[in-house]
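This document starts with one chain, in the form predicted alone, laid out as structure tokens.
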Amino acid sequence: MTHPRYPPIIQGGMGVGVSGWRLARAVSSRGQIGVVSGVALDVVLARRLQLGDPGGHMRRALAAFPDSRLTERIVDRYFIAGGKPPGQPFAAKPMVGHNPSRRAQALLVAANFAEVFLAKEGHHGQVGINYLHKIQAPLLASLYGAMLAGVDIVIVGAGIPLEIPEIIDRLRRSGPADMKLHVQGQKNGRTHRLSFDPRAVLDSPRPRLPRPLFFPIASSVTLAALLVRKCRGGVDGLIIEEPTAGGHNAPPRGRQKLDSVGEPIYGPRDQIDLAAIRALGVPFWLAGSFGNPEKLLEARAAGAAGVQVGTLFAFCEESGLRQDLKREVIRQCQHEPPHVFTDPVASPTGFPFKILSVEGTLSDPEAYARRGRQCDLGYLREAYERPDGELGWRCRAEHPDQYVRKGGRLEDTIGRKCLCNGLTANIGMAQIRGDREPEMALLTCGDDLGDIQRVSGCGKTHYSSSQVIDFLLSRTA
């Protein structure tokens, strides 16, 4: 099976800013498909804003957005003209939840609508979005933002996105949208629901967007054959993803087992049986250590489009990561690559999270165990039900007896880290707080990190995204 229409190469989309604008359009620049990542776009936004906006890209995306007075003032809220003072924590902006303010539905919309714009300027290739749908909170605003902006590829993990075709649909004639809200205790049969309309937010909505393609993540033949089957509106491609990808991974299937050293065992019944995935008849790419040219001939041997690849990308020079981590990570490959550790409960949404041991952040228990826990942005607290039947957000990340107060179990509270402020810390945006200490960083990458030093080459510590769609491409015709 082939398909001709579509790229071999996906580049990921990877933690907060990681696969930023600039990655996914150098990317796209190359005719792969380039990603964002849509993950905490709006906390982005502000923070680039309040460093100054080096270059003007921020302002620059938003005097393309089609509701000047709104964009106009989220720039006179969070612009500060040669950045804020290093010592000075960030202005803080709202939290979303499930009835969220106008000014946060426009801060997701503008946002996502720039880091779309930036990726795309200059060139006619593929962008793509990514998105978490266990963030659900932000998902319908940040959607309507980045289509837009004309993204071409919405990528979807983490759940079970059967609601996102449908929902592309709605936004797409700028008319209102809302999807289940995965919510704990919730008694009697109610069911609670998010809600969106573009209406409510811009001034003029445009009349009909095009309509991006849908490709969601799977990590079973079982859940990949559901969303084939049961998403209306299509789905337009799969992304396969084995459980050595980075970030956040499906469990193990079945009661999990830990080993020796505390990660999930994953078995015979995790393994994807491709022929299967094959006979689904949509184009897939497969993801999770296909990061070598020798993988990408084996993907596509087995019937897939191509690979999705997110370590090699993740640490080149135009990915969003701070460049002293990707330095230090690159050297160390260049001996012997540190640790990655698939961390069971670190992630307070409850999937496995893959962690990379560095000197100096959260990966050190000791680091850790210094934080004071606090929830402050938000993105992967989850909704529960009051006693009175109306909602509430807690976090397992947050102070222990917070979540205790809300009605969580202490236990559920162990060994859980901030993603949200450690990811934003990756990127060069960490919080400061009231030591002055900034947030530490928290990295994620995927299992294989040897193909690293075969693409930087012998001593050097750095490489560009070119040379990874070389370096990828080497084998094939």
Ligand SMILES: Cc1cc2nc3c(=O)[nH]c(=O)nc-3n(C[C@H](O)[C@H](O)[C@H](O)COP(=O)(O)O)c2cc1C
Contents of the next structure:
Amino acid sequence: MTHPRYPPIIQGGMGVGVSGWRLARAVSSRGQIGVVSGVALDVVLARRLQLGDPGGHMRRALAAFPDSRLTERIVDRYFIAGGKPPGQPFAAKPMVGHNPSRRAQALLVAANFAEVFLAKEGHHGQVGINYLHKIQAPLLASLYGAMLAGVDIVIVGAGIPLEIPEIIDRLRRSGPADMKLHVQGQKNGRTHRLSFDPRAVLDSPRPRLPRPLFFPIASSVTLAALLVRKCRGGVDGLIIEEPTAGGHNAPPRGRQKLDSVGEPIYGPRDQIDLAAIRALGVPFWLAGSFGNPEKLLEARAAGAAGVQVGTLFAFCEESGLRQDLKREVIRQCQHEPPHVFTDPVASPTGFPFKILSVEGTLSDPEAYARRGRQCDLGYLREAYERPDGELGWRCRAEHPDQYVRKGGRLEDTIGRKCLCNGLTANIGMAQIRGDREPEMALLTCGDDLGDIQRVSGCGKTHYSSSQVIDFLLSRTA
Ligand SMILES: Cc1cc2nc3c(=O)[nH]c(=O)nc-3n(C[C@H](O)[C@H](O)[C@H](O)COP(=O)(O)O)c2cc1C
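Can you switch from the form predicted alone and show the form predicted in complex with the ligand instead?
After this comes the whole thing, all chains and molecules, with the earlier chain placed first.
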């Protein structure tokens, strides 16, 4: 049975820039829920402008922003007519910490506005935006930007986003909002908060914005139940994600055990009791290897409103991934799908992260060893309390000497990969490093690549998001 209010397909929010406005717009135009990734949109906007803003879309979206002086400054700073020369590095962008400058906040607000504005253009479908709760520092300004553009659904994963509905309520009145910052090595029980005031960034904020729906992502009944019961302002829908999903995964319950190849072992305790989820009385979508028509029927039979699908959409024409990477993966899927490794340590966050083995990317241990470790985007940094009580920021994937100098443990740096630069390289925005190699791509996707060939058809190396939707709906009455 179709859920009375919601479409059966949510297209996965895939960072950085894999689910950009083009993909979300295409999916929402078909009446399903298209989702833009809200991760690192400030760097994506700044680099799109430096690449010459082909088609003028970014500048068109920025022209619709309610504060033209703010967006003119961004265009003046970053736009390069005709694009930067290929060997020239991208201009540095301020890293966002606990006290971001007005300029850094303005870039976040404008970038999130632009992505949602473009995704919503030309249709009446619903558009969502996806954030990771672990990436705390840019979250408030980003959320406000998305709400200014009228985002319909806010999806938040990778954490316990209890405060988000209240934050949404404050931001919709363009009032100041704050949230608790997780800080390592906190002493004296002091709590630190992040804050954002729209009036400190925009000349004349809008008095009232529409309220988006809130769909948190949960990988256990415990978390789903906590969110439904404790979120003040309410949960409108749940995305229930299994550990086979692309990107970051929730770690297995209990003490972590690895199998013979070094992947985390998930056991019976990680299985999600769908009857208990259904009993929460909130519409839910199942994610993680649910990207085929049979799994959609199975999800519906279990009481779900539908499925959230990432991997199949990640390699379609409208996704932001580099064309050569898409073609290569689809080509391999015609014979034997490439290997997906659930790496327990690659992500600086400590969450398992899925890595697709593709030649010429950071999945290759030699390429990884060649890369000089440095942190210049900083989304996955952790806040820590310095001996003087002030806050500092460090990333487990930065140079180990620096991490240790900041009080971190050397063992926490081992095997960490710079996801920020790798994922940005995936979408054709690799940073150039003087006499060193440009940053290399680092692909992620779900465990199940088997359905790519069913969508593309034999011998084909491309397919559209519409084909994915037709495929998923092909057995639904
Ligand atoms: C390339 C890629 C990037 C992803 N990035 C994110 C992300 O940034 N945040 C997030 O919450 N989920 C992310 N996901 C997970 C998807 O939103 C979705 O839940 C998942 O892909 C569903 O499982 P499937 O990959 O088996 O279809 C990503 C998935 C893929 C394939």
